[in-house]
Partner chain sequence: MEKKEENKRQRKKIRGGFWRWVIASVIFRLILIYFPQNLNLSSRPEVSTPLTSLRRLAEGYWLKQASMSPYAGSMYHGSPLLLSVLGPLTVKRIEGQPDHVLCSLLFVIADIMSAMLLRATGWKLQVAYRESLKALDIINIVESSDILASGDIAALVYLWNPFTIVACVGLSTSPIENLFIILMLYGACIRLVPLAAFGWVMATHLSLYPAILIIPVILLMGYGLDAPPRKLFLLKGYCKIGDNNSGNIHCEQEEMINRSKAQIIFSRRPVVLFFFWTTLWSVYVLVLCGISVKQYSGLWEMFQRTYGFILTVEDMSPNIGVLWYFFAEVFDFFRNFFLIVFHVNILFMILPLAIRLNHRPCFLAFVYIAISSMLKSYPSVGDSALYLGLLVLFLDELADMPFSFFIFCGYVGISLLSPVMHNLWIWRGTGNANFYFATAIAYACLQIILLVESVSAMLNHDRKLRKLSVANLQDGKS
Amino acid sequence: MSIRPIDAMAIPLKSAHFLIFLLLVSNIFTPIISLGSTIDQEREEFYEELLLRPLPDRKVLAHFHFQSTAPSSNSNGRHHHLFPKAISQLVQKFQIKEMELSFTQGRWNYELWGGFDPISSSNAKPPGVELWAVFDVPQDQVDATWKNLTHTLSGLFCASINFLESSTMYSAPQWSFRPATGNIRYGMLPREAVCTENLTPWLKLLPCRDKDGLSALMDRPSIYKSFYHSQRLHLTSNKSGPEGMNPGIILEQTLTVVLQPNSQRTSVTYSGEKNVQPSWSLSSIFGRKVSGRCVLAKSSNVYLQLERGLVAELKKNKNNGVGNIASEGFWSGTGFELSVRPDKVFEEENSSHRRGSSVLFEFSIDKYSDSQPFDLGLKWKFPVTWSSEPAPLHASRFLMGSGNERGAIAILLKSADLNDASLGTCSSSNGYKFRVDVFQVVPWYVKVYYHTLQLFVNGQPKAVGDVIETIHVSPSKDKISPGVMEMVLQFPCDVKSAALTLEFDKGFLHIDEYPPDANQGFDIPSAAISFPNFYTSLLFPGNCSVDKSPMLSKFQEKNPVLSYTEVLLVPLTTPDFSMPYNVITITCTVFALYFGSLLNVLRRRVDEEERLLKSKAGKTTPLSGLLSKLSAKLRGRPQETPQSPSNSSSLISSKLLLKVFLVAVLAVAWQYYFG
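Now I need the structure of the chain on its own, in the form predicted alone.
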């Protein structure tokens, strides 16, 4: 079969004109469409960064930071090049101004890992799930929007966030929480377990997921065997763009992990072997190397930070002789050695801390590939000890009392070294006081008596009015809402310790309200302790690449110091959960006896039994008669004569009637007492 070519002259003249018109239209509008797409694509940006920091207790902090930005859009089905569409639809559906969701396993050690830096204040989260959101909706629609949001996030991240829809699980802070406004809702699930089912949806929001770039380092076994890991998602939506901000959506994803590197012995031994920091590399702590940046990322950088205390200790050592700490040879001439030469070295400026300034090494991933992967390593040359900078007051919380009826909650604040002039303007001479904000949510079944509040400063009892400047209390309502307490405390600048106690009674729950592991106890969420007079910020020289780094730009923001207390475990009176099992067992036994006897009576056949007896009586043999006589003599009784069939039949019928009567009496009694 041959195909004949189409003759161009066979096309009608009108069709030719129509084709020419289509070609002209496509040539005119195609550049415009491509230009608009290019503009949108240029406005959507993605950054990936990793911060590494050695810790004083021989551990390593790894802080992943990913940021995606998208322009504002009014259409719900807008196509995105880099920004995750699910987050864009979430913002537009529920009118979210700001939202933060965190999944945390373990507790941040404020004493060893620091409490006065941007990571500990903004990325150290309480155990379990923490969610808060600010909505741009009318006040009467906030609760309904919150409930719908919890269900959506529960399906998006494969977690039990939908439990926060109940009014007993969330609260509305007035002013003590950082972004507190009239349309904020806050909830926590302290016992929520964190696993790979939560991390995988979180990684799917990244343009390269975990296949390329810095996210390829996220080895699941390395992350989940760590001492502490917290994945966080912070969302900011800005429609109009006030205060110099561009309108659009900013999605910030962070993963903070505290790892224990494998100890790698060096050829040199020291007398203080326990003080020698372990040498480590990316391949040793994560089991992987960086093969290059994500091709969709605008920038991909790795930073190594040395804390102020560590830099001060390195300067004190006589073997280094360092003059300028940000010099080119600092990365190999002091007490440690890096396996990769840094691209830039920055020293913190405008730091009046007595410990000095921190140092930041920057490594660009653009020049690395599969043939030459990036594997940063740190090797210590001599023992060094230092301490991280703690929060102004170390906060801890515990329970007092015994028994299952009543108890007390105590919050203890211990002073750190406040002699540093850079920590604020707190001074007894100028009349300033030390301010502490407390935000605590208590479940409804822990009935707190707020009038029993007692305060102790430096071990001495104080009047409530002398210490508390402002207080807002929302008492709990049974099975309706939790109890919320917000306080502003004003302590003298020379405070060494402070404590406050609150008495409570333990309530009773319905049997359906107990969790499966009720004997383990019930959790009271962590309390948030903030210090508004103290700010955390890291300021680096203006001529560096800080302006291009979203993570370092976040570190430069002045955020108040924030700490979370422990999660309290309260034992409540639990019923005997074996009683339902016992009742079910007894009921099943009675039913089995009743129906078993009834079926036995109904299915028995009297005629067959009579024929069986007759056949046995007719088959009497001499041997059997002799045996019966012998047994009768041995027992001393006369020989029993076989009953006639009529007698046996009457006996069987009387027994049958008796059983039927008993079954009927049991049925009537059961219906009378239990029916």
The other form holds:
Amino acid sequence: MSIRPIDAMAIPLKSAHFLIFLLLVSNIFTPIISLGSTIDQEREEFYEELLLRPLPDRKVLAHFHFQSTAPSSNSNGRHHHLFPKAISQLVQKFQIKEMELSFTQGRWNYELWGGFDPISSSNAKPPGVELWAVFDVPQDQVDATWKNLTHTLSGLFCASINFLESSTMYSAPQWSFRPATGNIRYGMLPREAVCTENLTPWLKLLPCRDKDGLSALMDRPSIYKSFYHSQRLHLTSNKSGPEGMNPGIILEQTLTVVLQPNSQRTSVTYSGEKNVQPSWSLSSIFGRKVSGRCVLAKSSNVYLQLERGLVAELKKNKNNGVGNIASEGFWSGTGFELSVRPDKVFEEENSSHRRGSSVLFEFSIDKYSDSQPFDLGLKWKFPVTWSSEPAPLHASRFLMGSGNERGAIAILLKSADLNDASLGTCSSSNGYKFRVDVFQVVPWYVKVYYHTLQLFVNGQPKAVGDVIETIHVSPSKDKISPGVMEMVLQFPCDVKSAALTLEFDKGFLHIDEYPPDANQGFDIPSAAISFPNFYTSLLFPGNCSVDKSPMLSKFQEKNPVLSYTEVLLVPLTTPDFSMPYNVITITCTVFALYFGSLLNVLRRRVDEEERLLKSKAGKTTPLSGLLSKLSAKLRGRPQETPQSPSNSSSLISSKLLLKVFLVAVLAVAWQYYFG
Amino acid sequence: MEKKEENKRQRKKIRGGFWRWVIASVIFRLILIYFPQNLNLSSRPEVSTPLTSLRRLAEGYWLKQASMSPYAGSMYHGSPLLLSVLGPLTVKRIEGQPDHVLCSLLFVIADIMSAMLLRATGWKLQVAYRESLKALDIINIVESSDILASGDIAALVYLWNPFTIVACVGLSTSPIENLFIILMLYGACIRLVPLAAFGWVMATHLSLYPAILIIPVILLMGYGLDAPPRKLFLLKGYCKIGDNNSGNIHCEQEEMINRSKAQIIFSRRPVVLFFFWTTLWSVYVLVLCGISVKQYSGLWEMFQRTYGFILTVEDMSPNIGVLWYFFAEVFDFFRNFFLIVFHVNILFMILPLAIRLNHRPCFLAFVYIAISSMLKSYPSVGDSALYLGLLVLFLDELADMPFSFFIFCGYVGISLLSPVMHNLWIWRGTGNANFYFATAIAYACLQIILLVESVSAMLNHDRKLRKLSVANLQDGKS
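Could I see the form predicted in complex with its partner chain next, after the form predicted alone?
Everything in the complex follows now, all chains and molecules, and the chain you saw is the first one.
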């Protein structure tokens, strides 16, 4: 009975203690918490952006760009707020300096969709999987690290990236692929099928997944029915940031999709005009709307870009373009109509291109919500035709020759009417020369004869030394390493076309080395062709928000124009897969025939045979061999006649027994010692 | 006298004919060389194997010029010496001439030299054969084939063999390999020890398999040229002694025994000299190779890429042998086992043959060459050309070989069928690998029959001689 009051007393006492404790704790930790929040503000960040761009062939390009940054790992321990832990562990474990992994389906159409802008040269990727990584480990551990990395990535992304582990699948480009990097490994899997199982783990790296924000637009069916989609993951880590860059890991995830909008015909149809641009909206191309931003994102913007060609065309249509395009009335006045009023309009600063400058509309989706979703729509008022800016030379690659014994690879570079501006850079920068870097990896079963390299400039054969400035070849080793060819070509500025041919023999593989569908052929991965004299950069005027936008700052970087060629399909001869046993037995029979018959000829003694025959002819006993021997013995010792048969048989049987015994002993000994 | 005159005239006539045919063969080759694209012979799998292809050599030379090891990559597997001799020729172009005209000319010269050496060897062999028959008093069987100079015929057969022509025109290095093998045999026949040693070292260096020819060369050095079994001479000697016993001339008897023994005694001096020269030449060749591959990675890589490539049958592109398909199909687990079995198959036969045919070292060399060209990992028609040329050297001995017409027809048939099957499989895609492999199997069987029958014919010939000489002796006694 007396316990209760004590209990009742104890409770307020405890609570008082707790309060004091709380006070104390809060007093101690408030400065720390506030400090942490300031660090967080400048460090772990996430941006999401989406760029939309109408393409000349009635398609729409959608380019998602997600960027997460994390401070260098040791500053805030093992834990992250936004940054995916798997990636930071990857970077720590394999000492990755830079890495890029891309999954691509379809082929970027350089002629129609452009080859000169940042998206086409850094986001258009070869079909299948491409992976390259730069490591910060000693030279002798690079290969081992690469192998571990491929396994980890294949687990992370549910893809067969682990096939890149084999030394026949990856190469170490020296300078042509990415300049000034050592310890780089590069591998491609052209036949890798890309599907949702690769996209889902990629989306898991985003803080909002695909539940909220821009990534909610990624409707699987609409993405996978696109003409081209490339999902890319770029990783940069600076340990100590010597070049003024803030240390830490930058993870850049992009998804580039080329979609065909459902052609909702505009009410005004122009007769005979096939190139009427379809009007589209976000909901019509993705089937979804953006219902607000991802709350974790620092900024969440949608951009609509009009290409230089399109802007010039629109200007022309607007009756000699009155005033500034970026002025207020433009977006509703000329040729098309936007359903949402842009927050900002930027015009490209760089006006060295005669084609004009591209225009960018920025839409911030901070203000949109579930009840009022963001659905950007674009409606064309009258047909416009324009062309995207192509790469200085359009690169294509094809196979020559027929049959399954040999062939030739040809790389054709065709000039796509170089505009004056690019010509100007060509002549001024490098003494009337025009530089092209070629990087090509060839699997070992395509045995390239590098001495057969032939060059044709404008249709005329040229000596190799005149055009090739530097060449680095590491020839393929059978079943060990692929052939790598890196070249720097110097063309005169007025080059119209250039072709490069290399002959090869097709290899013959072991029966186990063929894939399940051997008759489909083997893929030669794309060659990368870059134009170091030409840079892709889209400079929009120095707006403070532009500085903040990682995508636009990425566009501002001066990167050389890069384009990939087609993947080649080489049919290889197949052996008969069904009859290894027949081949083995028949060949062994031939060998046995050789051995037996030759030995027989060597040991045959004709005279003795004759004698034997004679002796046989004398005696008509049918028993051969043994009996004749016996009879000879008998003739030698006739007194033993009655006993001899049993005797000899017993002798033989005893011999036989002895032999059997010997073999048994041997077997037992073998079993005992080695079994 | 008149008969002899006539003989001489006839011989002169034949000799004139011989030179005419030689010149005709050279002209024929030149015509073929000037055909556009070399008739695509250089890409035929029957002609150019990974070891002998001049295209691969050019690639090796290009790599070397680009200051890389010629063995980087898996293209070139030949000798570095060949590379430094032939390499510059592959690059040099003469206006208005075919691409590889200089190399082709070199191969034509090699062919002609091989033919001349064959001819000289044939003469030597024939003279030795006749002398030995004379010593055994069985001249009569030679009388009929007196006019047939097997050396001339062998040279002409070698020159006009379609296989030789194809190998020469088809830009493979096998004419040069063959030249060194024939050079070795010739050197051993005339007992010019340094030449024989040089030939052996070079031939082994170029294609490894001639290494087993050291046994016939030693026998040639030790016992001299091909002769009937030595027992016969001994028998003859003793019988003669037996005859002379009645005459009671002691010293003549001694002389007889010595003379007959001289042919049996193994003379060690040339053999020792041969070994001396062999080491000298191999050191020389290795030093030269070492110099030419020094800046890359040295001799070990060279051995790995040449001999290692030959022994491990890495390249599975089709050729006229059987091993490529076998190793393309056999399970990896058994690969090493079968590699050993197949190579040992060549080695296994060395000893029995050497025991049985030790009195005929040249023929033994032919048998070894035939075996190795049949069982080697990358056979080509150039190898067949060599042993077919050598076969004709033993025209007298092998006159009554059975199945010769069948074998001839087989060779013709296979050399027509094999390109057809290859075309069906590789170019048209209507056939499959088994078609081509079947011709390879048939070719191997044909070679086996040729080999076995020729060995058997040679042994039978020896038996015949033995019978004849025994009969002679018995006649003499009675």
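Residue numbers count along the first chain shown, from 1. Quick caveat: nothing in here was measured; it's all calculated off a predicted structure. Definition used throughout: the rigid core is the maximal C-alpha set that superposes within 1.5 Å between two forms.
Exercise. Does residue 578 count as moved between the two forms, where moved means a C-alpha shift of 2 angstroms or more after fitting the rigid core?
Worked result: Yes: residue 578 shifts by at least 2 Å between the two forms.
Exercise. After the core is overlaid between the two forms, has the C-alpha of residue 200 moved by 2 angstroms or more?
Worked result: The answer is no, as the C-alpha of residue 200 shifts between the two forms by less than 2 Å after core alignment.
For this session: Please check if residue 400 moves between the two forms, taking a CA shift of 2 Å or more relative to the superposed core as movement.
Result: False for residue 400: its C-alpha shift is below 2 Å.
Exercise. By how many angstrom is the Cα of residue 669 displaced between the two forms when the rigid core is overlaid?
Worked result: Its C-alpha moves by 28.8 Å once the cores are overlaid.
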